[in-house]
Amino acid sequence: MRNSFVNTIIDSCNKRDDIFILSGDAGLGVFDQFKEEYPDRFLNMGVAEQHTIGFAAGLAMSGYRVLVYNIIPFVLYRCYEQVRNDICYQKLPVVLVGIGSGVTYAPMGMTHYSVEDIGLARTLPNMTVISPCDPVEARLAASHALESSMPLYVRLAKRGEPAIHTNSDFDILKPQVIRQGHKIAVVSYGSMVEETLSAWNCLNDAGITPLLISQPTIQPLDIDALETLLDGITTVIVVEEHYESCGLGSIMANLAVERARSFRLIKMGIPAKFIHAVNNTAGLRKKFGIDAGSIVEKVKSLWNGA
């Protein structure tokens, strides 16, 4: 997924001379082709996150379309003030490309996890947040990033995710149906869509067919499009590798109240506590009950009541 995003950007450089990439001493090897072909449009800024964002803002004000690439805690957390003041406040079209969504970097620990990044990004006016689920959505997110006039945060897992979409041309800003279904809708984003699809396949074998939705763009949320897809649904389950207290589930809970929606909302996410457990990504997903098996059990427990 990461390579699909980056390669789309690099391919666009054949037609554009305004693309500039800044790396925070990350992605070694990913940009070898870009550095060789466009040496004047790449800089490794090293371990200087705040300075990198300010530098990106200056380049953007000079007419460049700037991409800042780093692990999520170092592209958004450590330099939050600069992202807020230098980029979002001035509505500069800088693209923050964050790698390692959720617990992708298990077992490296909390310093490298990004389980609160959506909650943080939601506090930033003018910031669009996209979390692609597969290489198709990653390519579309990259194409949108090159044309958007607003600040953009793209969160990627970097786990070699398989292609999920068969259609490669759709609006990345709108929710997408992955599998048709009824009664219950399972909504997810990012690499968690792979878990929900695996769960759907198991449920389908048992004669249970929930509606499966990928929600790549989390901010701003196209609630009208989502409501259209949820028409007739009685229970919505939001599955996310993120703190459930400040992720997509919480966004939908607020909107459900504001729009007086009658569906039941279930949030399946990570409790808002520091993660002290040591495990790989699959192990942590199972521990927090957001793996495919846990999704299957949840849907089965709700199916008859729905």
The other form holds:
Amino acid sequence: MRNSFVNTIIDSCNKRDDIFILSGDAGLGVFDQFKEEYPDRFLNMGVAEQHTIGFAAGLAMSGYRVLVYNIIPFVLYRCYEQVRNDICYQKLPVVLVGIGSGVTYAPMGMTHYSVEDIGLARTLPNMTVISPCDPVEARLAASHALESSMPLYVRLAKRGEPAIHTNSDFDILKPQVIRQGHKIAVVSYGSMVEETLSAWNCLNDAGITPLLISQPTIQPLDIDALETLLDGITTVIVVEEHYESCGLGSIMANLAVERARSFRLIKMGIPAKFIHAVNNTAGLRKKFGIDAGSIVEKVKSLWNGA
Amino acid sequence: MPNLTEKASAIRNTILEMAHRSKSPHVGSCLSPVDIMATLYFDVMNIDPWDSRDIFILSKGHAAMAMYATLAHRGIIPMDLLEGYYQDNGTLPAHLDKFAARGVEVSAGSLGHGYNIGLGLAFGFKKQQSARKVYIIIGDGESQEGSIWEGAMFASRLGLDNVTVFIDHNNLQGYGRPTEICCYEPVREKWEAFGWHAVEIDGHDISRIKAACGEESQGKPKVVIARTTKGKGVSFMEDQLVWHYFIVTDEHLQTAKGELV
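Now show me the form predicted together with its partner chain; what you just gave was the form predicted on its own.
To see the whole picture, the full complex is given below, headed by that same chain.
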């Protein structure tokens, strides 16, 4: 997913000379090709996140399309006020490329996890938030980032994620049906879609076919398109590698109340507690009940009553 | 060539009127950088044609009245726009919003932001081989922000000799003197150690301000440590901590304007 995103950016550099990449002393090897081909359009900003975001805002004001690459806490948390004031308040086309969504960096520890970033990014007016699920969505997110005139946060996992989509040409701002189904909808984003698809395959073998949706763009949320897809659905399960207290599930809960929707909403996310457990990503997902097996159990338990 | 001392005095008068009308704080903070801003806007900076102008950033955005008053006197915004400063249903907020008025290049108010944006802009201009220059004013209190030193460490590496940063060193921040609050001095040596060309001047001496702007910086970014006086020009405000926040009354205004004429 990461390489797909970066390669799309590199490809675009052939056609335009206004793209500039700032990295925060991160991404070993990721930009080797870019640096070789476009040495004048890359800067390692060192370990200085506040300065990097302010600098990016200024560089964008001079006419560049600036991408800032770092691990999510260092592109959004440490420098939140710079993102808020310098980029979003000033409505500048800076693209924050964050890697290590959720607990994909496990077992690096809590400082390197990103389990509240969607909640944080959603507090920022003008900010588009995209969390691609596979290389196809990552490529489309990169294309959108290069065309958009607004601030953008792209939430990537790591690399090596499998392709989910067979179709490679769709609107990244809209929810995407991954597998058709009925009664229950499983809505997810980012690397969680890999888990929900794995669960769907298992459920399908047992004759259970929920609707499977990828929702790559969290902000602005195309609720009309989502509601259309959810027509006839009685139970919506939101699965996310994020605190369930401030992620997509919470957004959906608000919208369900505001729009008086009659579906039942189930949130499957990470409890809002600091993570002290030491385990790999799969182990942590299982611990928090957001792995494929947990999703299978949840859907099975709800299927007959749905 | 306009008389810069007269321009500075007129800007100070406008600041006092704005502060009085709006009952807003920060009048002392606004009066200290006025000579620098008048010199930049009426002499040093190229602002015509507008699209290729030099950029001025008031990173100490709480001195917004100085920014608005200078823009108005320079004819960049209409004078009557100032009447809506800090008013209900007004036009201009107490900290800078770039969408509020022409010529406000950067939204600033939280300290340690405008400066870094300015460094990014200057780098962009360099990459574009543009002759445009960037002038930034930061406060001495603002110098305590980590982002200032992150940027300082970086700008010299990039050889941003198209940047001039003025430190409005009025020696009084919100609740004390910088030297009492932290290890502020020796400020010049700090900047030199970070690879900057440092100049130290009386920040109210217009000839020194002009000379500092023209000084060759040997390929380095330039910092001008401008020793100024908070509340400059109004005897009962000068070097008085309370004028960071005090409100200008009818009586204050009358006395002050008499001194500034």
